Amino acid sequence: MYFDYAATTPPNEDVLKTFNTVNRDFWANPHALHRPGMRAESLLEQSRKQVLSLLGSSNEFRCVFTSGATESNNLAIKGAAHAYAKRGRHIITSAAEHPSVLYVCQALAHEDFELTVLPVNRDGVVEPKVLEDALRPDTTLVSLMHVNNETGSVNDILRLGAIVKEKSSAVFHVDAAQSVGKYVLELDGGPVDLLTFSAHKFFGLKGAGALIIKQRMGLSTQLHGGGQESGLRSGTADTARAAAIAKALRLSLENRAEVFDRVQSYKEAIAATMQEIEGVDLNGTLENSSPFIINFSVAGVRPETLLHGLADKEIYISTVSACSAQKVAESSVVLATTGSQERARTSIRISLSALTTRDEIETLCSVLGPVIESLRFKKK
């Protein structure tokens, strides 16, 4: 029984058909002038347009496509945090964005960028007035998630987009790894200035993502060649990757709102579970976060210690990201949430899919409190 689906997702086995037929069919350059590379090249700008569509843009964005999430937000980042530093030199972001958000705007500030890491309250998410004290003139740049990828905890992104619009000149980012393919997102007419995400989190395939940008933006460049995706992006394009990407955003939409609510369900089950175990604190709110991940630390039990307790009975969960899981013995995630070093250390994930059953959810919850209290006795 797998629970680990934030940080990675099966690919859907009609996506892995999309790609194949599309290698074996559409294998010519796209950036060739030759009849097969025009073929590659009118299905890869039609899968550019189906993405667009389904992210609910029909003329105000392009999509970039990248290899990944990570990708996406080095060049969404620098490449704005570059093209407007004439404006200023002053970014934001938060204390719980991913290593690939914080990191790279933590490298800016070793090159004369100021760089301001907002706290996060209790839910895990920024408040709009912590933002906006935050704002200033001389602001270029604001890099904030939409959900969680640890706590689930899920940013107002309408509300604070609207607070950098009114009050700032910034460019408004958004990290929406975990929100892509299953919130609806509705980007014309909306805030947000740029948009990342990876297709492996939503059924699709690994080494492929995108990065939306409005189309009255400039990014400055920061992989140059040939000048493909814009220039943005140099490389010869893939089109079976770009095909792949449209197909499984495609099916992860089609019955969102029954898996959202289904899930739900499942993560108050899990949550209720919880409650009843002595020493198991939640991190982040029920109310305010996505079905999808739910995070808690149990007290006196390390987590890897519970993670082989449960793989023990074949069910897998994690313990902090699993893109720095080898790295840190704590999560900054839950420590900006909770204050807590403790809770921080012993802070476990546990992430569903559409692919996630109730027979699934019953045999966790069946097994949680037992396997802590084994494991609490063997360390007496």
Contents of the next structure:
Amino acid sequence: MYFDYAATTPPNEDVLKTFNTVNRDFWANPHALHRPGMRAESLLEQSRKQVLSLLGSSNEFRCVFTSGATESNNLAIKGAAHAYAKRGRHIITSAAEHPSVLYVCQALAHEDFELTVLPVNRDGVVEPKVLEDALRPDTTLVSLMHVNNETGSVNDILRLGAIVKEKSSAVFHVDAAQSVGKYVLELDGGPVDLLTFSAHKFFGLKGAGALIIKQRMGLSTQLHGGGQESGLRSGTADTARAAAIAKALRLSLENRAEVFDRVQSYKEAIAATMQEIEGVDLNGTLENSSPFIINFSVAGVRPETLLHGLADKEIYISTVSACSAQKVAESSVVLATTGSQERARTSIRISLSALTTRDEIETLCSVLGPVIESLRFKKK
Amino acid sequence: MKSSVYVDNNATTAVAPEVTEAILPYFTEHWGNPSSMHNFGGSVKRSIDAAREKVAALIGAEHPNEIIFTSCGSESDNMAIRGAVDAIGGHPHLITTRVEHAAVLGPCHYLEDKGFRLSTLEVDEKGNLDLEKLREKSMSGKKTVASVMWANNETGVIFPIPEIGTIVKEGGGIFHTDAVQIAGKLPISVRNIPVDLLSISGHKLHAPKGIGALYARRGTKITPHIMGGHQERGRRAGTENVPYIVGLGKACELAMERMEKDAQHERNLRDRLEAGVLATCKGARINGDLESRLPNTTNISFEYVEGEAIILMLDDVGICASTGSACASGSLEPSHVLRAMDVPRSMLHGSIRFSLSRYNTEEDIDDVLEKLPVIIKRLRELSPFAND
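And the form predicted in complex with its partner chain, for comparison with the form predicted alone?
Below is the whole assembly, all chains and molecules, this chain first.
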């Protein structure tokens, strides 16, 4: 039983079919002059259009395919910071961001950019007033995530974005890795300039993502070479990967509303169970968060012990984000959200998806309490 | 694409069926995140290690952890050059050649614009370097970062990398080689030659597009290009693309097993193609050093005709070739590689690259030899410059 869908999801069968078909029939280099190349190119461009249209953009954005959300975040942040460095060198992000945002911003702070890291409140979100106060005339980039990968907290992107646009001339980047495919996004007419996502979070393939970029917006490229992807990302484009991204996104959005409601009820069931166990605290809130992710601190049990105790029953959950799993002992997101180091050291994440069933939730709920109790007992 | 004759394998290759087979279980069963702490991801980690060993074996790397998986050859080249320059600090002197791939020239020119000194070495008519010039530049007294390709993507000309590496190292520099075109086609080994960094690309050796690797010799410092999670020992962030990594491993293993046979097969077909073209087409010549070339590549110039026209007419009869690098083929500029080799003006625009793979057959070559001379003859008749 897998409850770690925020780390990765299994590719959808139909997505795999698309991937295999394209790889078999359209594998030519899409930049080549011959017909097989041109056919591949036309499919590549079609996929791009479809992705944009599924994200609510008909003409205001372009789509640059990348190797994943990490690359997209790197390109967005380094690309925008450097492209607008003449206008200013102040960038803003939040303490709850994914490492591929936070580390890149910190790296920029080392090369004479000035970085403001906004706190998040107990709900795990950035407060509009806090953002407003941090904006300066020389702020060129604000990078905030939509849905937090550890707590599921949801930033009010439209409101925060409106403030960025109203009070500054900064570029607004949103890491939407945990929300694309799960939320309806309407990019055209909105305040977002740059949007990151990754297909393996919604039943697409690993190594496949995109950066959605406002038309005519300049970015300083991070991969120089053949000039593919309008010069923003060199390297032979992978038509099969692009087609698979478009397919995965379309399928995820097709039954999105039904999935969203169903998973919401699962999350409530888990929360109700956990509330009855002594010394268990919810990190973030139930109201202001994504149904797909729930995060608890379990006092008196090391999260790895709990993780392995559950794994013995073939139940897979996680502690922090997989991207930091093997390096750190505490969750920086939970620390930022709760202000408690103890809670940051004892947090676990349960993440759900369209594939999660009611039976699985029932098993999980029946097992959580006894496993936690027995681990606490062992310790004594 | 089944019915067409595909002779553009330096642009991209078909994924080998064995590779597809190796990849599929990693989509359907072993799809966990290898960085997760639970076993569901942990077993996947071992498959990545196995793939890393196979890639290391193909290029003779001593330690598998000298292999860093990337998203493509272009990323490997960018990461090697910018990463090495950044890790050295200060303003090292950059050395490269005029015939490199765009993914090497791109970051070099970017750094030059930022104020770094860049020396670009010339080649002779055969596409060979003057090693004395290289020695001079490497000894300039400044710390150097040199990037010289192992085999050229347009002509197949092979540079003497062992000697080049030795010269660069004598000058105390860091040496990167773009081995994208040679890896899997001919035996190469970094074991006894002084290469610090080496790029390879999956889709040039029958693995999928979107996967590559950078070899970084132990002790070679490079600043990560893509930052975030701790993946690839902190040198390349991003959730590991497990299926493609497994695919690259399988493709390398396959290439190693079949190398001698494949190289001989490709060489036979290539030589037959060249002999046939020279015998049937007037005003044709082979570009590049015939002695030191990839077995699968031939670059042929036809006097007084346009390369693009040849490609499009070949395409009409189901033959896929190219004028040069696919990356640059959108532009009508003549190939920078052939210009660097001083190919005569009358021939510069009429150059075609045929690049073969293990899957090409004698029938493919016969087909080209039957159709190409007719096309060249027709185009010549249309040419205002041709005399006959």
